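First comes one chain, alone, set out as structure tokens in the form predicted on its own.
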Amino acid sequence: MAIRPITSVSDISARGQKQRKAGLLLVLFSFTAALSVAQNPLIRDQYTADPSARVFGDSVYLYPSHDILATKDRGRMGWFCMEDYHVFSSANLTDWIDHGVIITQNKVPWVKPDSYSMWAPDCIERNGKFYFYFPSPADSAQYGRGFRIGVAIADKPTGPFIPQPEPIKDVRGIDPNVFIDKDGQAYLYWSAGNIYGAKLKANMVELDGEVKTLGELPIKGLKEGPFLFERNGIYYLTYPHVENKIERLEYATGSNPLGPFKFAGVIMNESPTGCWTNHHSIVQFQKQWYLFYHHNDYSPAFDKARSVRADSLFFTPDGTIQTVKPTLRGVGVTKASTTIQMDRYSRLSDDGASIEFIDSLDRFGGWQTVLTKKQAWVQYNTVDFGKGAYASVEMNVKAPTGGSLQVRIGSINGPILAEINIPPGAEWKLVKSSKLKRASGLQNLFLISQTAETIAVDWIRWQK
């Protein structure tokens, strides 16, 4: 039998809720570390791209590049614009802490200070030191034109990082990636038309031998962004490649860190919405493999402002990488007591359900789920209800002519947790119900419209 809840309503704008939440985060994580809650994109208050994910200790550390919007006085209009790097960390792939800026272009001795081209980086640990590799155009008077690759060193994965006074000798290009094999030998990979690799000395800042062109990869089309890892004795060289018109993620395999490599397949197909670039990393964390990559979620009309995502990655028994389908739900478990952004859905009904920006002029304000037909629905997977001791459920919603929603778990026809009546109004309203059925453990969550009127949902959460 359907439960008809008693609701109380107060007017709270979506933007006001987000500002209050941001203020609390500043208190909790200080002025230098802010928190983002997972769902794709992972970082929800700034543009990020080219993610290098690394597991250090019991956490994942994320070293992306940082897209900003160019102006007449900063960078090149209509092009990539990057002046610094942040580092983020998470112990659960759900809550991400921003540890702030670790390197900026005008504080590296050899970098051209007005280049705004601090492109895709990487970081690795060796003997208790953390080595951060980054590309940038150098001061041409001393180093010649073009990109060079530098190193900054720290005692902790979050820094402070001290840049070396010179870039790595005999390396010209972008997209550095570092791999340390089981025998302790370190390798540096980078791109400049082709993909290159070379051994590194134990000091991690000098090449140890000749540079090798990894020429067994597809001949036609741009190849860049190498990322190498090893699994079960197979070396996987992964990279973006323009097979058609825009980049897709591919991989080749070999029995040696410097090849030869044989093309093996596609990790992720071209963006269906036309984001020209993709750049990635692949790591294993708590027995699961993950693909970190980017897309232009917050900037659909301008693909030089991108955002980092993550999705699970799987292998077949013979070591083949299964093609990853990008999702909005992403990875990690969402607690029922946090604000669950239903717009980062696992599935939508085929008819009457869509996703829109809450404010097209403030896209970091996030999205809304819009249901326009009776029985239109949105599904959000892997919500942790714990032991289920909740007193109420609340939603930030808007329904110009009023409406009603069912909250179910398990499936479209699963148990009803609550029914929410939404009074009419053109503004966002916080609607709360204290008449609930109990749910516990991990559950898939469904919101289902019970009316033909338009209903917009910002978020939902349970309160103890």
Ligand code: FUB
Contents of the next structure:
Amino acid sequence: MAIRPITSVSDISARGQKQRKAGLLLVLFSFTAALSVAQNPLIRDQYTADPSARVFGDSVYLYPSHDILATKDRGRMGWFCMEDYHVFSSANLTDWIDHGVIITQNKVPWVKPDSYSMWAPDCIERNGKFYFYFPSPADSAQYGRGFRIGVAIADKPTGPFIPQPEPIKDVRGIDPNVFIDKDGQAYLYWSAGNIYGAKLKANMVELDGEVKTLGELPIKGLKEGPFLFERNGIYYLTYPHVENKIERLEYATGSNPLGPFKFAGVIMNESPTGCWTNHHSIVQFQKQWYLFYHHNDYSPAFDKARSVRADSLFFTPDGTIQTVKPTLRGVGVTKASTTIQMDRYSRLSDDGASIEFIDSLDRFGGWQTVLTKKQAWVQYNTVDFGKGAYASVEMNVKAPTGGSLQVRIGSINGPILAEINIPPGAEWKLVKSSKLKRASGLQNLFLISQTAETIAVDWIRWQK
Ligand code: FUB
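What's the form predicted in complex with this ligand like, now that we've got the form predicted on its own?
Starting with the chain above, the whole complex follows.
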């Protein structure tokens, strides 16, 4: 089983119950592997979308939307359905903690009850207070129809957040984004077909002056989800845009937070599997820039149940953003002693290697790598072996007619660390080998099938 991450204290008992079915052994593993959830998608026990990532102190905080599935009595079937927001944090981009619900639709005074449309939020810190911005349809009798944007304020990035009683005056739309410039001036951006921007007062809850339509962006096609940041004096206005049929991430640059901006390029192309929306944020953390975005990993047939991802983002020396290719491997270093989910691969052989859900009826159970040919392989990059003092390696595998795998590092012809024989059987089993070659430091890992029959790999890990 791709072991589900335990991401919050309250999750532990519920998750434990489910896992008991899979045997006590598995429960023990899940506790030791509790927070190891590197790779994409980042959050593996619920749908998450529209990630606003922020660096506060020495951690990254993630404020996504929270997709749930609509039912007859909840939201609108076949459409987005969201009733609350969680916040997550990580100090290494690998282990994510779910701090739980911070805002719920029916506890915000101005929100239309049961509207299930808590769309893309953002959060920013100013003078030790944390301001969480979120859109939702408002109570129409009082505020008119459509989306408004509200603010909730906390003393910590994880809350508790206290919602303001009224939405922000003169703002109608979705996808709020806040930027504070070097001179302390704050700006609010949002979308409603076009992208709009305005100064915010120092209280962070009222506009200060006129609303500007950033109309110099591509004129045709929906634009939404603005995210503005500054780097080396260049203001980057980044946004999803429907240039063709579905959204891709683009950016425009300018020398002022409110523009004018000039279209500069594509940050990420349309989703290869057709997820209609994308929504993102860009942050620098420990000297590396990252793009947070979403895809529909756990819901291939319904693109309104999305999952947050992250990949590294690079600039050329003149400040151009290099197009980011979405990966499953994602970011961060994976320790050799954790359950390394090979299905979040860096590369697969062209022939005889594929990724499948372990249980298509229980997709949060994760994926498996299926090797069906001799010499088929899967590569997983940036595994940390530390000083390399391991006594054994073990894998969770299944091979109906038996088989064997080589574990190599560096390349498919690199040094062999272990050869693992898998006895035949229709069930998943733990297979261990103590005949090990030593590896140390950061390594790219390869599993190479030595048999023509099917081998399914869940995970591999090294043990002291
Ligand atoms: O998540 C609902 C909406 O979909 C967001 O507000 C948009 O940016 C798009 O991602």
